[in-house]
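To begin, one chain is listed below as structure tokens, in the form predicted alone.
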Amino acid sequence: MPNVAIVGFGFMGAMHLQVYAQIKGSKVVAVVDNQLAKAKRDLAKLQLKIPVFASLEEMLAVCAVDIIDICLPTKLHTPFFLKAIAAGKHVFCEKPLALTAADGRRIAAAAKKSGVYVQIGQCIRFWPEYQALEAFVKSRKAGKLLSLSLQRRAGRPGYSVGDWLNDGTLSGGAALDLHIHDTDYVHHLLGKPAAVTSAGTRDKTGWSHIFTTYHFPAVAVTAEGGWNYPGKWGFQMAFQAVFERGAVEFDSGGSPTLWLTLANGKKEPMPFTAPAAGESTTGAGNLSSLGGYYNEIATFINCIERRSAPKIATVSQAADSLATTLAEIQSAATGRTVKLK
């Protein structure tokens, strides 16, 4: 049973803790957060007694851990990632991998050299409805995929500790923190595009809304992501996939959320498999479902128990998705299409 330390106990750290509590093959034995009093209060709300440490070094000196789960502001990912690897610990790190492509490559190189297992929290690869679309594309039941449009929209985030999400120097803005989910899924489903053409809006939080066309030779792909809606607007993730003989559409606010329409005009809910992970009880963040988070962390724990390196949401895949998203930001800033190497 691998022991886990969660580093950073805000919205996402609490989500991960609730997932680990449901996975038999893991145990959270420590939390690291420099806001000790707040972390202890939040743990008490979850009715959990777990020791809290002010620093990673202090925790490592006392606790025997196998996995370090990093849920810190993005700017802190690189130093903490490298410290965890240097300590010989397996690492699960929230997305995005880093703020710069150079740091992404640096982390990937260090992880490869160390031999520890690493997985990045690009959870949409594991989200049930997106997994269903992936399976449907591969089945070719409606022929080949002709076009794919993805959306991820949210009210201005107000739940991050110290409001770090709204500081572009810490989060990278909506493009890098929110929209990167869809960019990563495009990579997962179709591979790396040849180029990107983007436009968007920019404010004090960085690129707060971005619209991108991904250049592929045989399929039209676009994605939109932004958090510059009013704070109480809510949250929506959605996609529309059009095939030669049908269409699949998803809307997180729908009931059912996933629909299949065939060329004969028949429209019906599309089945998918979701884990019985339930909802987050913290009330924070823009999404309460634990499903995709459960799937990704359960996959990582399984890899460690089997002593097999992760093959989905790897550090090198996350570095590629980061580089593409940064190219989108460059395209939006310059008004030019950016070719990907």
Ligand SMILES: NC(=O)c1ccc[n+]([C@@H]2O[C@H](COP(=O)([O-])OP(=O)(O)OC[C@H]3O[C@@H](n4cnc5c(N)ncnc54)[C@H](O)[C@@H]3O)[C@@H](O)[C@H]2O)c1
Second form
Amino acid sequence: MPNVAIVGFGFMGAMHLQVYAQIKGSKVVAVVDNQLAKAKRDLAKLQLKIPVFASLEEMLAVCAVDIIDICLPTKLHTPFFLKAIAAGKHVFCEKPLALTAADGRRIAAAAKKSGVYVQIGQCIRFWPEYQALEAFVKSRKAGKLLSLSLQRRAGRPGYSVGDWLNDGTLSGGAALDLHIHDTDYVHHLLGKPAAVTSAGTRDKTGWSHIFTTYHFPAVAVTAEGGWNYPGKWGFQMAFQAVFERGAVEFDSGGSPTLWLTLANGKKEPMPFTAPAAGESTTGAGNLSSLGGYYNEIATFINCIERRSAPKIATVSQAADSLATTLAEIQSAATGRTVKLK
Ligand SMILES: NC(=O)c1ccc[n+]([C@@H]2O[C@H](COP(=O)([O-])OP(=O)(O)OC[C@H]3O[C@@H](n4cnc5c(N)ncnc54)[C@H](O)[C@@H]3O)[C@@H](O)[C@H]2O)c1
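For comparison with the form predicted alone, please write out the form predicted together with the named molecule.
The complete assembly is shown below, putting the previous chain first.
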């Protein structure tokens, strides 16, 4: 059973901990957070007794861990990732992989050389409704996919520790932190686009809203991602996929969330498989469903137990999604289409 250390115990660290608690094949044996008192308080709220350390080095000196799970502010991903693989540990690291394409490539190269297993938290590849769309596209039940439009919208995030999310130099703004989920899903479903054309809103917190057209030869694809909706607006992720003989629509705020309309015009809830992982009980962040997070972490643990490298949300896939998202930001900044290599 692999032993896990969660590094960074804020919104996502607590999400991951609640997921590991439901996976029989893993055990969280340590938490690392430089805000010791807060981390201890938050663990107590979850009624868990796990040793807390103020630094990765202190934890590594006394704990036998197999996996380091990095849930730190994005700017810290690169140094902590490199330290974790240098210590010979398997790594699960939250998205975005890094803030720059060069750091993304550096991490991917170091991970490949090290031989440890690595997976990145590009969780939309594992999100039940998005998995259902992927299966439906592959099934060709309604013919070819003609167009895909994706949205990820939120009120201004107010939950990050020290408000790092609203500092574009630490988070990359909504374009990099939030919208990358849809860029990564586009890569997963359709491959890398030839080019991107974007427009967006930039404010003192960075790129807080972005709209992108992804250039593919035979399918029209757009995505919108922004967190500059008014404070208490909430959170929505959604997509609309139009096929030759039907449409699949998802809205995280809907009940049910996923709908299928076939050529006869009849609109019906579309079945999909979701794990019985429940909801986060911490009340932090903009999402509480644990389903996609459960799927991604269960997959990672399974890969480690089978001694087989992860194939979905790999570090090189995450580096590619990062590079495309940065190209979108470049396009929005320059007003020009950016070709992707
Ligand atoms: N996959 C998703 O859906 C999703 C959702 C939200 C956030 N994220 C990503 O997860 C990561 C963490 O985001 P979050 O929302 O949990 O942030 P957060 O601010 O809630 O938590 C970050 C934690 O890291 C700790 N920390 C900061 N510097 C540290 C250091 N030097 N050493 C040890 N601990 C330190 C903080 O005290 C805090 O507890 C980010 O990369 C973010 O983009 C992913």
